[in-house]
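What follows is a single chain, given as structure tokens, in the form predicted alone.
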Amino acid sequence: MTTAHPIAPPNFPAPRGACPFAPPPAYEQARREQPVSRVTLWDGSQCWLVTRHADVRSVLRDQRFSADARHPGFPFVTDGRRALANESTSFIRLDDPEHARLRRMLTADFMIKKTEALRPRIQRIVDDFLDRMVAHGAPADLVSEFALPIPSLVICLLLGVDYGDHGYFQERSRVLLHNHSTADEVRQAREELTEYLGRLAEAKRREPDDGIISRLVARGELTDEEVAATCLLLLVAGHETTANMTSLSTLALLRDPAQLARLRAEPALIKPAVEEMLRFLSIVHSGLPRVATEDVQVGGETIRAGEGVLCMISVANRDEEVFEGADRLDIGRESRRHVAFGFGVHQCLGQPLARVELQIAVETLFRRLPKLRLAIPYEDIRFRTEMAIYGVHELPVTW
């Protein structure tokens, strides 16, 4: 009589297969027949994997899943995350009421009303690039030409950041959100640009203006670690999540002229053809990490104290039990209930300036280039499955 072993979890993370802009596979079938199921990460450590869109809100929302990264069995997805997350303070991994003191004294820089007054000033910086890139001459990369400085230049804009530093902080950012970059490599790019922020804040206060780091550092209540590992949190996610979901949601549209063709003969779609294409392509594909404080059922499967989790919120965003042929771009489609930005109460703070930004950017380039199109065989395109923001390297078109 043989002795049966347990099949070990598969490695995370998993192969994309042949849609670039869908989750991987692996776990499509896990959210349909094993929604909460075990994964082995880069370390030989275990962690939960939660695909289902209900659970996914399940664990975001319940306060006894932790955010802090400090605590035992928190998941880190590779040794570079790991090192990053351990040394900084930013509020993103922390925990009420410290992640809520510190995020309030930002929320009113992103509110609704504010980032659509913003409307006209983002309009400008968006036509002036297309402007640049078309004088440039076909062929472009969208990605460096326009993608990419719009919110690198609006970030900047908010923060009181001199945009002629762009290059310093971009370059620094790529390794901090480099899946092979060493746990050496990562602290030195965020020791980099925390000393520049530092000096940033120093100069701030003795010339303030009306951006972000100035009237933090006006405030008085945060220590100069804690204004730089805010700013640069807000630097290095104020560009690069945008900058890719501009691309991405471009190439697309580009891959669906059913889709374009309608945006292009109805404009007034561009809000849900927005949240339907931050649902649809969800470039935040490593998953949001939780670990449990105390033992919770989630699915079906109790997930013990001190145990982590990853909740993939690209899966949860094809869940066919909430968006109906959820695998098919539709932007006319009631989107809002995706999980792009996370949810709970540490749900993307800069969420409405995204959308503002998304909005203005595609709406605008397929409104001024009707002929836009790739410049090279779409089989040639680069994909970033090694970067923890998923998008193109870069966009080759021609118009």
Given for the second form:
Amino acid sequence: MTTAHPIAPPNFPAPRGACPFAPPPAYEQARREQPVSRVTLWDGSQCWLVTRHADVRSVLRDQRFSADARHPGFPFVTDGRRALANESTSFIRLDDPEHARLRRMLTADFMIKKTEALRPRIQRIVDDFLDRMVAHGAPADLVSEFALPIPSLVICLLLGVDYGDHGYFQERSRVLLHNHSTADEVRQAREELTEYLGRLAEAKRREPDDGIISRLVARGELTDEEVAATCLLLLVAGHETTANMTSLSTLALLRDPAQLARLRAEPALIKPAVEEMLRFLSIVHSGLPRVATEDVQVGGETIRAGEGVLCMISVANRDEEVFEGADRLDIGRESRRHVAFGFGVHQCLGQPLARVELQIAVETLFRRLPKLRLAIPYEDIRFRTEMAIYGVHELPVTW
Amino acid sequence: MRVSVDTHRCCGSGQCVLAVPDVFDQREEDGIVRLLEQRPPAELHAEVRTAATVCPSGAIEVHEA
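Can I have the other form now, the form predicted in complex with its partner chain, not the form predicted alone?
Expanding to the full complex; the earlier chain stays at the top.
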């Protein structure tokens, strides 16, 4: 007997394929055959999946798509992400003009000139952590000894947070970004971090330093809670993303000796190489969520007001119409049109800093450790398939 | 080529400054775009077009000819 039920769209996320660097094959196929398609989320709700480079750009730049999770129909990829969005007041989940008002309090801190001026300081930090790793001796875990502490220390210095507390906030930000965290676990981790940063804001009011928290407090336009929510975003986004890009880039280069040899022969390629790795690895694999506030045509489909959309930047960054031979890592290619930092007014605020950190970390690592290689079989590497930010859990290396 | 920028749309991502620092800069106080060169020389045209393409908020307009 047949039933009249329409077939439910495939579950999100689709299983990954053989290549751990590539998006799920089903989404690569969707980009070619049905670039705007429907998927079923964990809670049974449905949303649209946008996979082409041009469509991802147009959705993320279109004001008719909202980033505000309070709109009904906003797509959440896990229960924990819903809990986080419902209680967070940071500007990543607000629309203009409120989003612009808050973001513009921070844009000066991450402008190109400021981050370029940080190069000598970041170089020292990179060298220090590398010295320590080498002193401990091989094999070492590149994630915990190099890739994670660098951006973590840098964002602490910029914010005015004591790096000595890194165990406290790294543990909690891990809960926030874990796809298997329950709503309660996420709420608790977020509350603890907000309290921690709220106390810090209070202390900076009494004894200001030259960090971002002090400056936000001194403006007098935000409550301590708003300062805490903003700084929570910077703290979490500031270290998890760059950390995972650093370790994943290292692995990608170790797996591609020709590209690595090319980078070693031409160190000036580090800037395009970092752009290419941002494109190729695009570590935000679960997509950027938006909800339509009006009916909008995207790639031949009508997305109705109140329907959710996931913009798959990792899939868009392999769009053959923009990047020829997109599945190949090619550090010499023109990759600046990638959407690894997102697109539209929410595009990553910290991208100038991320670029400088990645350029220095990757260049320094391969220059100072010319014999760097994996200390375990490639097949044994554990990829972060269950985390909001993709990467590897550990990267045991020797040199 | 004539270039114009919309400081209200700009979100301060700095992509244009990375692409063509001779044409675009950021305001010290808030990182919002500052146009240095309304009529950039021919050798910069390709990079100016790239800057307009990678600008996330569509704040850069390039008028050809």
